[in-house]
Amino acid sequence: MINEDNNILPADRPKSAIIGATGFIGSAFFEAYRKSNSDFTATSRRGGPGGLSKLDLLSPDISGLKLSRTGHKDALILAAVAGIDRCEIEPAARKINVDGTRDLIKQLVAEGIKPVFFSSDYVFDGAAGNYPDDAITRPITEYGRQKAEIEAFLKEKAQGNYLIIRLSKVFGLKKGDNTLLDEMAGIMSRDGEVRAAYDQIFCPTLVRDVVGAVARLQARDCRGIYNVCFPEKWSRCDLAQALAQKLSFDVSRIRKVSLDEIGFKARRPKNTSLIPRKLLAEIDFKFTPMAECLERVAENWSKIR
């Protein structure tokens, strides 16, 4: 069974904003701390239903928020142009994601808010993998570049007041999510060619463990960067494998490609598995085992077959 402790997040966490309470991580935190505890601030780009507040990062204006004035203590950043490509080509992601941070984290510090800033294991090259909490960044990418970017301007602004997560594969486990396993799912189901990198290596993470072991971070006060990441590492290849066998799905029907053969605008590292140490030594958290998460997504799927 999915383990459902996760979802019980700690009373004493501090009064937090989420900043993009609308995309796929964001919204996960939205929903959690909005059954555990109405009383937070959420925004969204256009704002709109369900509390949701304005905020556009192309031009950060907390004022209206009044945080520091209702109790806030920290401020989660989620959002951001998360897509790789869209990166590489859109001006428009680097005033968002640099520039619009910036200042956003700016505002935030002169409040006494602390920036909680949600960062990427695409802030390394992937020559390596088994990357600590205090490896030295080398992002290939111009998606890692903007991340690194901000990783080191709250080192050296947010007076030591900050909170870095680093996220590796986040994934969820409701069916039609589009996510890692769910996206794979759905192929097999149509009878489809699954093609899977060998050579792409990370430590895919449920969403809601996320939410749970950054909400114990919080109310520990912890400060700082920490990997926040499922402590296994897979190959896309593997995952592909192990949830064809829980499907029954022709094994023989999943094509292992190198990552190189994909065709991507821009070049993905190859191995960019995080080692969560600080995390696992500071709080008692226990991440979901991939194999729950695998005999959950094929029963999503099972029905259909």
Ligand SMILES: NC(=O)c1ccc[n+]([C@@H]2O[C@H](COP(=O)([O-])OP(=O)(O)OC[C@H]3O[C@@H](n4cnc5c(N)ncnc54)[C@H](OP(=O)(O)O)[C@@H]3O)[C@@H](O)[C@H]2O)c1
Second form
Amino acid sequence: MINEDNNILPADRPKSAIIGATGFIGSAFFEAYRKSNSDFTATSRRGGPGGLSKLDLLSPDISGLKLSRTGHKDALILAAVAGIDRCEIEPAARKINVDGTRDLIKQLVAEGIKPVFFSSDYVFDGAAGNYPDDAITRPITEYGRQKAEIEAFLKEKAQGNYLIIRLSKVFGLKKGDNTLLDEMAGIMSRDGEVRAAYDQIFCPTLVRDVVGAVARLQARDCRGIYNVCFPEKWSRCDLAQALAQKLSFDVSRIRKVSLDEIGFKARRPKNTSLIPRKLLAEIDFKFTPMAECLERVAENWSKIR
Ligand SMILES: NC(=O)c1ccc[n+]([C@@H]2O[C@H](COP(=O)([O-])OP(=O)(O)OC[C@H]3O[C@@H](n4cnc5c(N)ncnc54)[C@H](OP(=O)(O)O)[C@@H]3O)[C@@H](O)[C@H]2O)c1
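Instead of the form predicted on its own shown above, give the structure for the form predicted in complex with the named molecule, please.
Every chain and every other molecule in the complex is listed next, the one we just looked at coming first.
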């Protein structure tokens, strides 16, 4: 049984703007914040139905949102080019992830709104792993460099009134969402071959837990850098094997590979495991155990096997 307590968000969290409410994580915040208190603002690149205001990070302008005048305190910055290879090859990614995000942050700071920036374990080189919240960043991908630049910009410009949320790989539990476990289960259900790196070590985290933990950090007016991830490290290969067992999939069809053998445009950091020390010390929060997530995904797919 998935622990449903994490769905209950603190009622005293500050009024927020969700910038980038149509992406994978942004839409999870949008849904959860809408259910628990509809008084917030949400934006997407083009605006749209359901009360979404328009905000394009290529030319951000928050004046029309009237955030401070309407009592907003925080802005969750979830809009970004989040594809690692896209950042490596598309110059426009830097315009969005660095230039536009800086511009947005300047405007938020000028209005006294706290930027809550979603960063990544890719700010590290992945050589040592087990990075605490205050570890020194050393990115090896363009995506990681862009995240590290914004982290540094916030430290310099936001006068201490900022929150940096460092995420590891985030996944969902909806069938067909094509996130980490669902994608593997889909391949297994077609009796395909799963290629899984034994040397990619990370802290996969359920999207619902990211929402629950961040809402609690907001409610406590936490500031600075927080690793927000499930406090257990996994290799992609071990995850595939655990899921295969649940789905009675032949584990010999899992091909153990090294990250070096996969033809990514950008060389990936190998061990980006994070230690969410500050988060666990400062807020009362229990992450959903991986065994429960594997069980749920296996249930989603077992009927068609
Ligand atoms: N998912 C993960 O595992 C993970 C892990 C670590 C960190 N993060 C970070 O968490 C944040 C959210 O990730 P995600 O997985 O939810 O990404 P996502 O699904 O790709 O969503 C990104 C959102 O950004 C929007 N966007 C892109 N360019 C924009 C622009 N010029 N102006 C306004 N909006 C723009 C996209 O809108 P369109 O649909 O209109 O393009 C989309 O809604 C990102 O910063 C990502 O780097 C994610």
